[in-house]
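The form predicted on its own is given below as one chain in structure tokens.
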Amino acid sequence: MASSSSFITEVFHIGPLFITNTVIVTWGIMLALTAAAWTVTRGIRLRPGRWQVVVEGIVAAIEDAVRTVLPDHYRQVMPFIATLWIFIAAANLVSLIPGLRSPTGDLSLTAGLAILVFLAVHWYGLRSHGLKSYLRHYLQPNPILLPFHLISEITRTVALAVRLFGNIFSLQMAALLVLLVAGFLAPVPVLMLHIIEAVVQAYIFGMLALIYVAGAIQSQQLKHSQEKE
């Protein structure tokens, strides 16, 4: 049965359970994920080729984002945020490859990102300030704004999940009206800006995420500066 998007589909169902082609898209974009780390990571020399320069600046350049925002727990909070980038990014960029679509144009994978980033900013907040203190800071400055502070929680995270997938599942159909009006006239076009609006949806993700996480961590820490000042 298709799902209510043309974009996504039944492939096959194991029982009652559906298996969609964003499922299959999706491990099939962790496993190639997965072998092109081991890969790199077997291959490392001290004198790096090309392959390699490309990624230690991609590294680098993700380590130094998280650092900026995070300077006394970047790495902590670096493996979590620079998979989420990658994956997010490559996700993005799948439905290029003929045949195929990105599965963030499916609302139940933004969801499970999501779910998954409000889950981290909790797990980070734990362990950096322990349960009694974590959850301390959801009654200040008042606790009559405990109600408020779930609210805000509640809500930034289906923004999250909402927005990836507004933008990724408009920007496949808008490329799909493209080709229909113009045919194949103008497919760079639309390749470039698939691949900008891929990039920066990654990126605008990421680092809502690591502001999230950042907040988490620090909650206390500021609490406890402006007390002793």
Second form
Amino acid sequence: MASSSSFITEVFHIGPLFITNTVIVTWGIMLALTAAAWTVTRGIRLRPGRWQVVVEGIVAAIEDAVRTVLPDHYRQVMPFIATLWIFIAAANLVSLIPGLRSPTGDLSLTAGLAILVFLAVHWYGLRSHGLKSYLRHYLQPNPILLPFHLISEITRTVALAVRLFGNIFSLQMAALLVLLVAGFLAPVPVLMLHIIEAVVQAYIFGMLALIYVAGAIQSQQLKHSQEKE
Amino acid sequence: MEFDGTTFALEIINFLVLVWLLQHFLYKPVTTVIAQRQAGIEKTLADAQATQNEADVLKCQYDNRTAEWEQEKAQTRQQLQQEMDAERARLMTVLQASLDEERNKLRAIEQRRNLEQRQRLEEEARAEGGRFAASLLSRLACSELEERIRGVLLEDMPHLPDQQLQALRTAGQRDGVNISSAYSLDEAQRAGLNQALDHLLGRPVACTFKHAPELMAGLRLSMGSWMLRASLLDELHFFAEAQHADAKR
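For the form predicted together with the partner chain instead of the form predicted on its own, what are the coordinates?
Then the entire complex follows, led off by the chain already shown.
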């Protein structure tokens, strides 16, 4: 964990676009995940092998979690939520490799993911209820609550971005400081904490995104149910 | 804590591309194979359930058939028991009849054996009586008794049936008369006897006299195929034959 890799640096630029090490590591993670998925699933069989069992277990666990929250729409939402979980977990854990830093320690990436969650919430809400019906839930239960709904939309998106960025960035900084102060083996407990924190933060981010999406999809369902009853 | 617009935009694009890549290379194949496996499991379960149902039906049929067999077996056993009882009763009747017949046969054999025993005892008693009478009469026999018997013979001969007298006359005239006596007759006795026979047979006949002590006392007159017995021995024989005839009756 070199100090030069702990900060955002510009690697190269294509015209006005400056490619940072965050984007490079993200591409590497994407390449690794895609290659692993392709390697495992190219020979997929009904009688699974060792790695296929692991992959099927991960996918089935994610699908069950999504289905528990959204029994009727889990097939639409599952790829987005599952990719959030897998990507954030991989991005959080990549800093365990010497010379690499977690791209989730970059506010630009976490903000991008938070914006995607924000857009996804409205996208799934609009697909489920239509524009009028979806927008009407901002006026429920009383139109006077509209500003609070809008503030909530913004703040929870900002909270998503900042929570992930802050936790991962602080972990990296703490590990760096411990390494600088205490020597070679002292950061090992911090790195173990990093593993737990990385998985927990990925789970929290994905679960919050799932809950937001579920809230958007199910925002009118309770009212419809009450009207039917 | 820097915010870079290029990184922000690229990360959004990167994530969307990653969603598509994982959807194409991971989620879809894995969920498809899980669904296929689930379908296979459900098919296997359905087949197993169908097999179970079929087995239940077969078991039900087997149970019903077993119950029917048990019922048929019970009926057959009951029918066999009845037939056995009837056959036993019939055999017992036949056996009882056979036993009765055998018992009757044994009773008849016993009766016959008793009868034969009694006849044999009677025969022995008669023989013993005969021997006793013969012994007694042989001691009582004497010339006077013979004379008395001869007198009785001469007294009774004229009273014989005419047909018999006629036959005696024919035989006596043709063959003569052989006279056997237990005691020797003197001339006077022979002459008197000859004269009485001449008178009885209606003409003179030739008489031949013979001494026969086995007669004990009395005479025996033989004329051809006719024989007049007037002796103790012949009387004893007559007595024994009469007793024997009575015993047979």
